[in-house]
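Presented below, as structure tokens, is a lone chain in the form predicted alone.
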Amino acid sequence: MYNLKGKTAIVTGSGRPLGIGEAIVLRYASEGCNVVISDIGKSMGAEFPSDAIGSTLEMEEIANKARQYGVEAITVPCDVRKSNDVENLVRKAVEAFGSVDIFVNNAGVGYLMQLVTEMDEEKWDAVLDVNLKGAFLGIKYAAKQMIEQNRGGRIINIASQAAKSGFPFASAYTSSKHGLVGLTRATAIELAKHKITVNAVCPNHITTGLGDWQNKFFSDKLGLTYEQYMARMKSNIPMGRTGLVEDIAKACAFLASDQADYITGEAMNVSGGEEMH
């Protein structure tokens, strides 16, 4: 246990049931941390369909789970592509809890995939706007609040194995996650004097709802059955299994704790040994 009692954490993209964001929220709640659950809240066109976003109802269901740990939880819909929305997200957290101590940039788009020769500009823009611009805005407004509080803070960016290696059909996603590691490193240097650490967590594949879609997509593109594709994936992982959402939540709990106060600018692999650089 890392004892985050009395602190406040915001987790973007945390409204999907059984997703990475939910796992991070519930782990923080179990550590005594008040939590802000945030997601886009409603479908917004072809790039953001209802089955790919966290709805306001799902956000509230996750908040109720968090409250069972005896902490406070609120929900704030937020489109991370929009500066006003992200600024409002931070403001709502401060109004509710008095501070922002931990900010996790978890919102991401990993379902708009095409060969680069076929990639639509609208899809490219949607991926980069959420995965990279959204993280930039999260860092900007979280850091401004943390600097004003003058007691440090933790910013954690959920990157990917795709931040270290390339994958077919994922030029936009891979570019955004490589960029996110660069953003992590640059802002870690800028914010260190304020005792604000900035780190990235790089999961390999995790079969969430999105992960299941990715499994079906890639197995089809590779001419494999779903079972063959999963077996091949596991064979590439030294620990013999794909990741769990709890694996990522554990890393986020550690990076948010006092035990990680001398760690900044890192891109931590959480991949069962599949990614080692």
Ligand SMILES: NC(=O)c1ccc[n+]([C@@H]2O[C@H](COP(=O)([O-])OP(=O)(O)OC[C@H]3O[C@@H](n4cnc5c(N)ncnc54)[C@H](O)[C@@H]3O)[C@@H](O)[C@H]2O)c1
Given for the second form:
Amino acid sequence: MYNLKGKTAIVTGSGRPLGIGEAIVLRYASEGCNVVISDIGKSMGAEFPSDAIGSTLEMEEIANKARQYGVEAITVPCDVRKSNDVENLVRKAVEAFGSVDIFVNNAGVGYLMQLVTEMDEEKWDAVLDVNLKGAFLGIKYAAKQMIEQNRGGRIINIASQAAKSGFPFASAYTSSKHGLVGLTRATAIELAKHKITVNAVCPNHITTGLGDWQNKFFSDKLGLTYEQYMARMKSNIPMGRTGLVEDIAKACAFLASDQADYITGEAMNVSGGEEMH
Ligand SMILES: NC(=O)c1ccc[n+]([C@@H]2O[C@H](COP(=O)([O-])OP(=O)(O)OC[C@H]3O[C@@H](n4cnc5c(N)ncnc54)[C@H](O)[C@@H]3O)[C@@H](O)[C@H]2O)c1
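Moving on from the form predicted alone, kindly provide the form predicted together with this ligand as a structure.
Starting with the chain above, the whole complex follows.
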């Protein structure tokens, strides 16, 4: 366990049940951290259907689970594409808990996939806006608050194996996640003098709501059953299994702790050995 007692953590995109964001929130709560559960909250146009996003009701349910660890939890709807929303998210956390110590850019879109020759501009923009611009806004407003507090801070960006390798049908997703590692490195240098670390975590495959969509999509494209596709994926992973949301939460707990205070600008693979660079 890492003692995060009394700290405040914000996790974007943490309102979808069984997602990576929920696991990070609950791990931080179990470490004594007050938590801010944030998500887009409601469907918004064709790119953000209700079956792919975290609703305000689901955010409340996750907050209730976090409170069972004896910490305080609030929910703040925030569309990470919108500057005002992200600024408000940080403000609400400070109003509730007095500080922001840990900010996790977890919100992500991984279900808008097309071959590059068919890729709609709207879909490209939606993926880049959430996965890359959203993280830029998160870093901007979290870092401003952390600098004002003058006691350092932790920013963690949930990237992907697609930040290190290319994937078909995923030009937008792969570009956004590669870009997120670049953003991590540049801001790590800028913010180091404020004792704010910025790191990325790169999962391979986890069967969340998003992961399940991808399994169906890729098994269909490859002409495999869901089970055959999963077996093939596992056979490429040295540890012999796909990831768990808890694997990512463990990495986020470590990176948020004092144990990681000399680690910044990293893009840490959490992939059972599948990705090694
Ligand atoms: N599941 C995997 O295999 C996997 C692998 C590598 C990386 N990731 C990354 O992990 C992160 C979490 O994904 P997940 O697998 O838990 O999926 P998920 O769908 O459960 O979580 C993504 C969350 O982002 C939210 N979101 C989408 N658009 C938003 C917006 N405009 N503003 C605020 N929130 C928004 C969604 O509502 C959802 O709650 C993503 O960044 C994803 O790219 C996932």
